[in-house]
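This document starts with one chain, in the form predicted alone, laid out as C-alpha cells.
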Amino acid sequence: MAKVLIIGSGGREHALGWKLAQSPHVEEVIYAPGNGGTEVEEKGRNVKISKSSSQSFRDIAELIASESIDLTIVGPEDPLANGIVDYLNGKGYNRVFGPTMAPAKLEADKFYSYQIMEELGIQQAQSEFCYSTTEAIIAITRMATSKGIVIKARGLAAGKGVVVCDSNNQALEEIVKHTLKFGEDVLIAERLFGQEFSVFGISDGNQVYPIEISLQDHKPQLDGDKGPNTGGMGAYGPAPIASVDVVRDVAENIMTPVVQRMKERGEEYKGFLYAGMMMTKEGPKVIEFNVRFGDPECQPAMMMIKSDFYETLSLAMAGRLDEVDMEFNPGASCCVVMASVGYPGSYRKGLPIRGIEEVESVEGVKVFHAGTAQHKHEGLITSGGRVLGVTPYSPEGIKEARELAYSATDVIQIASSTSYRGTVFHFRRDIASKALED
C-alpha cells in the first residue's frame, strides 16, 4: 500500500487527492499543507509546512523520508518554477510528478514558450517581446487593430497576468498599470477570436498521453466573461467545441512535439501538461502552456476519470505511457467556483461555510475545497479568495450536471449567508452556458 503526498492547498490538490484515494493501492493521501476539506477527506491528512520556499522544500524532503512517501505530486506552479523537483531529485527522491525548473519555463516564461512554438511551427497568436513599458507602447501602437490586442505578463501571475483589450486606446491605458503590477517584460499579442478550451496530458518525458476530455475554463469574474481576470470561476467538460479527436490531435501534434523538443535541449519534461487553446476559424491555436493541472479544470476532470489514477501516474513515472489505457465516465461534469465577495480584489476571511453536508448527500455532487479552514469553535470557515468548487457529475450530460451545480451553490449560499447575516459568496451564474448553445 502506497502513501501519496500532494503539495498545495487548493481545489486542484483536493481533487487530485480525492481521486488518488479511490485507488486500492493507496493507503493514505497526505496534503502539504492542504485545506479545511482535505483535512477531513477519507484517507486524507494535512501536514503543515513552512511558507518560505527554501524551508518548505526542506520540510517536504523530511516529510517524504519520515513517512516513506511512494509518490509526490506538485500541484501549483510556483514551487515547480522555483525548482522543488530538482531539489527533491537531488535528495534522491525520484518519484516526484512534475517538471524540473528548466522545462517549467514553459509556463514561467512566456518568451520561452513562444520561441519553442515558433521553432516547431505550432499555430499561435503573433506576438512581440517587450522589455520595457516604452517598447510595449511602441508594439501596441504598431500591432493593435480594430479587433484589439492582448497584453501578457512574461512570468507567473496566478492566472491574472493577461489583459484582453478591445482597442488601441484601452491597451495604452492598461499597459502602465500592468507593468507596474507584473513587471516590464511583456508579450504583446495578436487577439484571437473563438471559443477557448483546455487540453490536459500526462508526459513521461517522451510523449504525452491525453486526458481525452476537453475542458472549458471561465477566467473573468462576472457573467458574460466581463470583469477582471481571476484564477478561474468555473469549468466544465467535455466541451462540445473540441471533440475527443481534437484533443488527441492537440496531444499528438502540439504537446508531444514540445516535450520532445525540450528533451533535445536536455530539459526532460515529466508531469502534467496543459495547453490552453482557442478554436479559431483557421483551426485550433495555442494561447498558452501550463506545467501543472489547471484549477478549476482539474475538478471536473477528476470526476470524469473512471480508471485508477494512481496506476496511470505510476506508469508515467516509469516511462511506460504506452501501457496506459484510461477509461472515462459518460456524461459531463461542471464546477462552479464559490469565491469570497470582493475577489479578485480585497475580501474578508473567517466567514462561516454551511450546507456542504446537505449538498453532498445528493448523488453525483462533490464539493472540493480551496480557501477553507477548520476553526476550533466556528467549524468550517473561509480563508481565501476562491473558496469552494462545487462539482457535480451527471451521466446524463452537461445540462443535468449544471442544474445540480447551481442547486448546490444556492443551498450553500443561503445556509452560509443566514449564519453570517450577510452575503458570503460570489459566483458566476453562466458556467457551462456555452455548452448549451446551438
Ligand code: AMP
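Please move on to the form predicted together with the ligand, as the form predicted alone is already shown.
No partners, no molecules, just the chain.
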C-alpha cells in the first residue's frame, strides 16, 4: 500500500488527494500543509511545513523520509519554479510528480514558452519580446491594430500580470504602471477573440496523455465576466466549445511536440501540463502554458475521471504512458467557488462555515475546501479568499450538475450566514452558462 504526499493547500490539492485516496493501492494521503477539508478527508492527514521556501523544501524532504512516501505531487507553480523537484531529486527522492526548474520555465518565463511554440509553428498570439519600457512603447505603437493589445509580464505574477487593452492608447497608458509593478521584461501581444477553454495532460517526458474532458474556467469576480480577475470563480467540464477530438488534437499536435522539444533540449518534462486555449475563428490557439493543474478546473476534472488515478500517475512516473488507457465518466461536473466577501480584494477571515455535511449527503455532491481551517472551538472557519469549491457530478449532464451545485451553495450560504449573522460568501450565479446557451 502506498503513501502519497500532496504539496499545497488549495481546492486543487484537495481534489487530487480525494481522487488518489479512492485507489485501492493508496493507504494514506498526506497534505503539506493542506486545509480544513483535507484534514478530515478519508485517508487524509495534514502536516505543517515552514512558510519559508527553502525551509519548506527541507521539511518536505524530511517528511518523505520519515513517512516513507511513495509518490509526491506538487500542486502549485511557485515551488516548481523555485526548483523543489530538483531539490528532492538531489536528495535521492525521484518519485516526485512535477517538472524540474528548467522545464517549469514553460510557465515561469513567457519568453521561453513563446519561443518554443514559435519554433514548432504552434498557433498563438503574435507577440514581441520587450526588455525595457521604451521598447514596449515602440512595440505598442508599431502593432497597428484596431482590435486591442495585450501586455504580459514575463515572469510569474499570480494571474495578475496580464492586461487586456481595447486600444493602442489604452496600452500606452497602462505600460508604465505595468512595468513598475512586474518588471521591464514584457510581451506585447496581439489580442485574440473567442471562448477560452483549458486542456490538461499528463506528461511522462516523451508524450502527453490527455484528460479528455475539456474545462472552462471563470476568472472574473462577477457574473457576465465583469469585475477584477481572480484565481478562478468556478469551472465545469466537458465544455461544449472543445470536443474530445479537439482535446486529443491539442495533446497530440501541441503538447506532445512541446515536451519532445524540451527533451531534445535536455529539459525533460514530467508532470501535469495545462494549455490555456482560445477557440478563435481560425481554430484553437494557445494563450499560455502552465506546469500544473488549474484551480478550480482540477476539481470538476477529478470528478470526471473514472480510472484509478494512482495507477495512471505511477505509469507516467515510470515513463510508461503508452500503457495507460484512462476512462472518464459520462455526464458533467460543475464547480462553483464560494469566496470570502471582498475577494480578490481584502476580506475577513475566521467566519463560520456550516451546511457541508447536509449538502454532501445528496448523491453526486462533493465540496472541496481551499481557504478553510478547523478551529478547536468554532469548528470549520474561513481562512482565505477562495473558501470552497462546491463540485457536483451528474451522469445526466451540465444542466443537472449545475442545479445540484446551486442548491448546495444556497444551503451553505444560508446556514453559514445565519450562524455569523451576516453574509459569509460571494459566488457567481452564472457558472457554466456558456455551456447552456444555444
